[in-house]
Amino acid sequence: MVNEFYMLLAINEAWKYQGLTYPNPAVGCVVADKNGAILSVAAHKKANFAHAELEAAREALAKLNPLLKFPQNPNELHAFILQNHQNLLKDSTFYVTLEPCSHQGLTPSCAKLLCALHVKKVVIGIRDNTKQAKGGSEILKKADIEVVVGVCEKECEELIEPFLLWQKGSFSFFKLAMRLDGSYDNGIITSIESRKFTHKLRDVCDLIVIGGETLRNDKPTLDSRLISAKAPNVLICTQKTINKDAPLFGVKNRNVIIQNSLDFPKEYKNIMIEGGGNFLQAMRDRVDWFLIFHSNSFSSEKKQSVNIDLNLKLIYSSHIGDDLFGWYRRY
């Protein structure tokens, strides 16, 4: 169970950035020294940022030699570590949820990095079957590094399901925020931390989908102002007339689509649906996952609440600010 212990730490770290790494997969990595002491627990945080293995190597080296000053750019970081690792990670073990990449993409090969660090063993959750990146295990084995594949395989497959879906077509998730009593209206519901996380998700989404009821009742802007990032395009699904004076129409560099069907345009790959109970009912069988935020409050005002028969499986949950949030899928 030793391998599973470290791998679960890597999986849990990767889940913190689920949805934020598009178009890359969520990947976690743990580094342990030759005695099994944990040197770092890291994850890929966002496209164009360091891959999980590179970030984990940086954190481990920083712990072993605090005098090292690491660059932020992932390509520069990769080169810096190759020149300054001082064999500090020799005979270490890397536990990574997805097979280290073999190719030079926007960042250099992680498999070749681990070879240069002279690690003893690499434990892998699942193989990378993408055409460009697969083959990392073979590179490691040729460098006489022990490779173990298939540790916590089911959990690692679940972790990268969004990546696999948007590679084949699209991935969509329904985001809902509600109080402990199930209400989802009457002003701000969740903490600033939860709202910032939502804005981070909007920043990497291609499209936000809402219903006409949300537009008329909430008059949302649906931008990413809390993190000063981009605002995605919006699809409004409604059969009624829309008031185009609503704030979301005033956002620059945005395309707003209005249609009377619930179908997603095929050109969009990473789709976020926002709304309340009625829209959830309408979309329940059209989305892949559900992201639900629960605040720790009740409301005494007349309110709308979620009233729907829907059985979900909790995939991952954590606290954020004063709230609890979870990723779910249908049974």
Contents of the next structure:
Protein chains: 2
Amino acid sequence: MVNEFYMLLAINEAWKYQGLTYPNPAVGCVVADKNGAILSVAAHKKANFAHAELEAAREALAKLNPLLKFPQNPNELHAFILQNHQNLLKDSTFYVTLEPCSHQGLTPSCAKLLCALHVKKVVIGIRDNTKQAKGGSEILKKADIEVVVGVCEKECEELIEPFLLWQKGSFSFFKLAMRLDGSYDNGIITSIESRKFTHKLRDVCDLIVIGGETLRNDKPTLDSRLISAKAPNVLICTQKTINKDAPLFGVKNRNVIIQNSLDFPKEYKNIMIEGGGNFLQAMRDRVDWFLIFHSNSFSSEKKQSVNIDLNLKLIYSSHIGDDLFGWYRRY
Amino acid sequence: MVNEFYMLLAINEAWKYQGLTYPNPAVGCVVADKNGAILSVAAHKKANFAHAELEAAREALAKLNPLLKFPQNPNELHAFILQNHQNLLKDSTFYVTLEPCSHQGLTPSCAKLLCALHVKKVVIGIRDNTKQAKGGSEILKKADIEVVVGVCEKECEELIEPFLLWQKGSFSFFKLAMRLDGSYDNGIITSIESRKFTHKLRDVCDLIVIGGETLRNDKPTLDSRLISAKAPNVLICTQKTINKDAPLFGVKNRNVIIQNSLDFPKEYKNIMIEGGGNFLQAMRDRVDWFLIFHSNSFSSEKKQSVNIDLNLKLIYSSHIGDDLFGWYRRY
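Just the form predicted on its own so far, so send over the form predicted together with a further copy of the same chain.
Now the full complex is given, and it begins with the chain already shown.
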């Protein structure tokens, strides 16, 4: 198949972890053997986990030699693969949405890993222009590896837009959950699987922003209890005096900022905004992306719905269990 | 990769044409060469078009020999491939969501085609138990082709549920289009691409069902003008006297049935119901599936929304342009 076919599989895999990789970019990687048979479809899942190329190499090697017992820790995994790859990935092709990193960060250079594996070709979606990581292509070329750059470039750029914005300052997204009929209230809307995904997003973001209305109506906790992970700091944007009886105030190791301005404090880089229609209207021109869930139910009970004018551009859609969701940006 | 990987690609491709293949089932097919490299990912697109296996064979051969000029007509294509395959697909594996047909229908037997191509293995999602088509596996086995049955069987059965219902009597689905906020009205809701898809569905169904409210509010035409195709017959379910000034009455070669019962006339097999919340409530227990679109916009204008209690099970989700959509059934 053509390069685009493999790259789209890599892009799609990376999107599954969008929002969870901070401060790293979402990256996907497909490995095909010398005949073009796919050996693995992998992605970077979270900071301190293996980069996409390392994870893809692991999965491909696991397929080719089921006896290999891989360590979990990405640094140990990197070292293990360098020692035990047995040239099984010689002449393979790696399709990576983002140029393999040149540098030793938390984990060693992916470009150098691919050189050591003696891969034949690396097909890259978009160049990594960050100061530390750039130059992977040059490392590959020096090792006589064929490098193709710019396959599905637009899609790969979209995939790392949050990362590009973190580099420049901050990335923010507004999360909204509705029933199939557009209704929402302060009860549970989406499935446990979708709420776990939301808690993963909360675990990874460094600030959750809500409005006074959400505080008063929902009395939320805004933690990541469904996945036993960290509760981020909270910014409450309100012009009214607030009652500190909501459970969010009782969460340990959390700062709660209360202000009447809608500006995000400068020190936060990965910002998640949660709310309903009124806060969406207030924040619509301040956020970068929108994450919108539609559950699988219609409800006739008294309820709220979003009542604003806004056109969005769909970037990616998928589902979690019975819930649809889409990542959007403004048109 | 494992059989399931290829089969899921075939299933996903088939879903793109769900609702458009009547009276045939939606079927997907992936061809991999002897090394496991994917040569094609194809689907049956419409009755009188090539079956999935024939289309997949065509696309695979086109890749292997770009000089081949394939005829359009599926019968001619079948004959052409038998003459010109040059054993290029020898030892390949076909992953098909539904057992290849044994019989000569509008097109010749797909099982016999695969025998003539000397494929090595055929991996099948679910057996075809229809009287005419069944027995494909036996034909393949007699030709010493390895046959694996039951890979992703549940998903493959879901894919052909409309077909299984056509066999038994009829299949019906309720199509609903809403904005992101759940609102709808008698204006345009979704993108031109989604509306073209809806017109394709109308072209293929043999009956559109609406309620009196839709007739009065929307004054619809209910044809397939966006794709210059046929306008199906219309059933209007209403208890009131109706005014025949809506454009749908002016469409040539169309029967319009008006009745106060909600029962579908027995002679129709592929039935599309269109409407809003009230008609959804009336029809919810009479239809097999639900096709729900969410456009990319929120609107503050005075509008309607669905106000019923209903939980649905998501079967498949995707997007057309900026619109999300899901195929659902009742829980």
